[in-house]
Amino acid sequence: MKTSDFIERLAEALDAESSELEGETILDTLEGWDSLGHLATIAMVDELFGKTVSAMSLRRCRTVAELMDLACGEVTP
């Protein structure tokens, strides 16, 4: 998956603008990165990749890039 596609889907899940997100964006600075945002992200990862991600794993992610690595492994620019 391309990074831009992942960022667009993440922005939808967090009710944010994709232009606000890049790989180095700190997740805790995002208004939508709360318990509902976590649930929406878990659902997005399940839908896109058929992969179950725990809330604990999400909390370990500090940046969008770390979240991408968790969700889909390698991404392309």
The other form holds:
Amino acid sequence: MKTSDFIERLAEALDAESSELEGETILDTLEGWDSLGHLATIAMVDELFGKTVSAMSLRRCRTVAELMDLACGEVTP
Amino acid sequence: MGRVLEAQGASVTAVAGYVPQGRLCNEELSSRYPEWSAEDILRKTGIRTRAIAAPDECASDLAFEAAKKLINREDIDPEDVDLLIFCTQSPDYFLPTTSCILQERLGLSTQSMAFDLPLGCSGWVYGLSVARALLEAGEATTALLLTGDTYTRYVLPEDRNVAAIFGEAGAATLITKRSDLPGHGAIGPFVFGTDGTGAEALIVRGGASRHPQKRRRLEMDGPRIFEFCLRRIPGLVHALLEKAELDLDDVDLWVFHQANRFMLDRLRKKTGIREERFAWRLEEEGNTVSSTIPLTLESAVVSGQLKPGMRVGVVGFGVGYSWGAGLIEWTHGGMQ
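What about the form predicted together with the partner chain, after the form predicted on its own?
Following is the full complex, with the preceding chain placed first.
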């Protein structure tokens, strides 16, 4: 998946503007990165990659890029 | 020598809900938590208002009202009820068990068996299975399964994530032996599960024996619960179908515990259930814990979505973690 596509979907999940997001964006600075935002992200990853990421591993992500690694990292083709 | 009861099938004969008067709407939540707009709350949770019990209204009062409604509507003699199960996590007292108080208030026979079942969102499915087992074992003939909870008493003002989700209601389900309807109205099979590693994902720590001095506060880790649901619930539904030797399309309607819309939408899609076979009742009352499944069944009957002869799948999951799913051949028709 292209980074820009991932960012597009993440922005939807977090109610953010995709233009505001890049790989280095710190997740904690985003207003939508709260409990419901985590929920939406888990759902998004589950839908896109068929993979359930744990809430704990999600919270460990610091940046958008780390989140993308978590989401796409172990995807089987 | 006492009565000897033949072992026969059990059937869900009627269901009735009671929703208290109080309401907490999204506009009120938005004024408490200005970072959330009323539209955002509706979009993210699927809930517009939450039903809230009056300050002097306990879970037992909600269940009592639901039971009274059912008894009057179905013209039941309370003396005929010989099993009362009250599912609650907000009992009136530490002891005695609230079902004993309800036995007296409802005028049930002193020959009846009454006990509480302190489970949450999975509780109605557990209660149904226990009632069926006791009826089919010949221990009872007529069961009243009551549910009721007042979770918002445990919600602190700073905890917006729980304030936005939970509502309060009661429900009553009548389960009777089905000697006159051979082959119809069967309850079961069921599949259950428990995983105590999730105990802290939804918990009230204070006020009981482990932390008597701590205040009662409902703590919820929503993302963790969602993760649990995604991992467990689609597999639970498929395990149930396998046990019943049925396909997904053999079940006419699915009634899941109404947790929140976002979570349920994803679970529905992941499980492969078609939209038109999935019942909802969340928007006006919120997540009423063990009452959501009977309330949704009631609505589905009233709206005509659920008709006699249909096969219903019921799926409860949450606090514990505890989960359970079962099938019901629906026989119950119109309601006034």
